[in-house]
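A single chain, nothing else alongside it, follows as structure tokens in the form predicted on its own.
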Amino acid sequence: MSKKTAKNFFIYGSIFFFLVLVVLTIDTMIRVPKRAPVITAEVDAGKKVWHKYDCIGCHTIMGNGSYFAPDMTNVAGRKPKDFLKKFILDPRAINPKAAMPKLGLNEKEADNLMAFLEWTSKVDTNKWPPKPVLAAARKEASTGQAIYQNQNCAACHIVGGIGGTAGPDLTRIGPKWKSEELTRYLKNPASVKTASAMPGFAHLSEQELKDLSDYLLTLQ
């Protein structure tokens, strides 16, 4: 190759990425603004919030923050309204052995926080964090702890060291209940604790809750 042919190939191919580069930068600022929902004065709020409790110090959110506790990206669409919120505000109230402190916020500022992280939730991340993979395959499973993996129940809890950390530890949870009881709190929680911030399950069938009751019976 003579060097008036590298030469050109060196320009012109400059050239050529470099309006690619233009094109696919005017694509992303196109499509961008489309990916993510309307921004409230809540969620402008809510992300004051967020920063004024230093959660980034503690949690990522869209790939930025600390890695101490669980992403929050996408928590808005994992974990029921009401028991998060619940939870942000007195997480040991909800979980004694919660890791996390109680910060201090006032309803207010919870309400702009779950704004905040409801918008979040909706953002098109291309389904990034992935899921948390399960100890067991979904075809190995027995029914009842196919409906605790359909019902994303490892959101808050942990079996055998794998799911979360906002509810109690699931894993030798047998022995304190008796089945009847059981069943009868999955399906309405604070019939039978009343304090309970968890969702209850009456959207199941009653032989789904029995199954799941089941299950949970066999962790010991």
Given for the second form:
Amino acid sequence: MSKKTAKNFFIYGSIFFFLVLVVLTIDTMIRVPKRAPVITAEVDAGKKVWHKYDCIGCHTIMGNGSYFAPDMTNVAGRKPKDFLKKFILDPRAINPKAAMPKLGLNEKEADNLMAFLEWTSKVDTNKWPPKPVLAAARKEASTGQAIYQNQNCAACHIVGGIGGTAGPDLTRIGPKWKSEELTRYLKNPASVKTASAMPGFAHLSEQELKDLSDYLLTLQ
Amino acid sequence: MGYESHKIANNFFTSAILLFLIQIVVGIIAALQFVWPDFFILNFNTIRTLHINALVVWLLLGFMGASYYVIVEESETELWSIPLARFQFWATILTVGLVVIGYIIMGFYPQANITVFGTLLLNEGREYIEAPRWADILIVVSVLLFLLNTTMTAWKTRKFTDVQGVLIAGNLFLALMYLPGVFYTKNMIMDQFWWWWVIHLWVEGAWELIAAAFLAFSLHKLLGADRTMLAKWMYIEVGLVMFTGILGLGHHYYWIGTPAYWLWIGGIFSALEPVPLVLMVWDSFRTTKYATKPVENRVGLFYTISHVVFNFVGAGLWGVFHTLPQINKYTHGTQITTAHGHIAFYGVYALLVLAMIYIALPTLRGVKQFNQSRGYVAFWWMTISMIFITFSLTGAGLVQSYLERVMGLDYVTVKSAYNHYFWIFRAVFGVGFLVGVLIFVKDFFVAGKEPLAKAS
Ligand code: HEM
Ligand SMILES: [Fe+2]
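For the form predicted in complex with the partner chain instead of the form predicted on its own, what are the coordinates?
Once more the chain from above appears, this time first in line as the rest of the complex follows.
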């Protein structure tokens, strides 16, 4: 190959591939709106809040960003929005060990942000993040434990090293509580502890709440 | 010094090196914040913004300095306008300074990041291109002045060497690919789509063109190897970079909401991206056999060859091993990405700029010989430390991918319980890296100025 051929190979080849990219980009722009819910004024305002506070300086979203804090793509699907809103407003009031600082968002900004995170959780991401195998392969020992798992308490609590850190570790929670009080707490945490950030589980039946608290009381 | 114009290159190199030092110091703070989040008065996000922006800016300053140097050497004439180049230098420094002050203010008072004329005043909250709109405009003006000056210099002599052509093409492509990142998009999917045009088409496109041009220039300058042969291989390399890299962009469009056909396009093309990088390794080792003169600037050659090797290791190996969608599904957005980012930026671009500095050094200092031993010492401190940083992060990434993505453990649990020691290793080797940088900084300021005998 001569130098001239090599030069033409570079110039025309680059132009060709760039044109292919432009065509694919146009196609992508046409398809993308159908792969996510409509962008309302709140979602857009929420996205601006996301940028304003540089959340991406700590978090990833759709897997891109900074690797210091959990991914935000699906967070609205994993945890109740009330809880997330309280957390964003003042992380350490919810979890004294939180590494996220209080950034000083106001109520309205937090609401818009929740609309934005709700939107991202509904984007068609070609099934990312993958479903973990452990969650699928788990076997429950008791009805109470089954409820603990399908209500996804593990999103916020650790038992035996597994689970999230938003709420206290429940590995040895048993001795701390009495059955009747715990049942009441699970149904409506605020009735036992004021300003609790723990979501209530009032949609469970009395029997289910009882089974759940029986399970928790065995943890010691 | 030969040409008056080389003072400009020297200014750019000096500022690049000082920013390099800042980058590493804030990097160590960021590493410690993984263990103690409240370690410093500024939060992690601000520190990280400073870390990655200092990186990008010092590399760009280094490219500009090296480009001014190479264009002048190739044209064998002064720059088209030295005052313009001097103005461009100081204007760039001023802009960078203002942007940094803005980041720090925003770090202390997030509320200060207000919206003015529809854009954020201090920080756009998009990683790597956090710089606000007003700074974007100034940066574009600066790059245009730089392009004008270098192109007119090449034009002036009507020589248009192959190196100049590819170098100017790379710089032009770099400037154009900044633009997709300047505008606001409502849709987060398209926001990230355009963001990757900037980041990916820079590091795996435009910047590789610049690197290939510098490589051809350096091998000719150091070894006296035949220009036509070097130019031919340079074209083949940059051709392959563009053929694989442009559509390789698809490896960032797997999971952000873009259509599924990108899984195929991104997977296939990005898997081929190491091909030109292997070719560069082969080409440069082969060229050393065609030397027509003894190598005087051995440390310059050493850094050049190291850059080529680590281009393959950092971008090729550490890039390709998580580029297929089947694997990227589990590693996307984990410390695996961080590991790759570190070894690639260091191996490909940091070493490139350092190599160009060493190659230019005798000319800039107006000497034929200089004490070269410190350059090697700096290299080994930096490189060994970076290899261990990369291993720590790769270890953390494998643990994270497995426990979080496969087993379903919580992010914070994995980070604080399982990866704790990896963060400590990373910080320790960060300090080792800093030692290397300090030696390098010293070398830059004293090499060629001290008596040769006093060499230590
Ligand atoms: C040429 C120099 C290169 C540099 C400086 C570089 C740098 C980077 C950086 C900094 C990121 C992370 C961006 C972020 O913060 O989200 C990244 C991501 C990535 N790079 Fe590279 N890269 C280079 C070449 C390559 C090559 C040749 C390949 C593969 C063939 C590659 C594959 C990837 C992949 C797959 C990701 C996405 C990781 C994820 O899914 O999280 N890179 N690169
Ligand atoms: Fe890429």
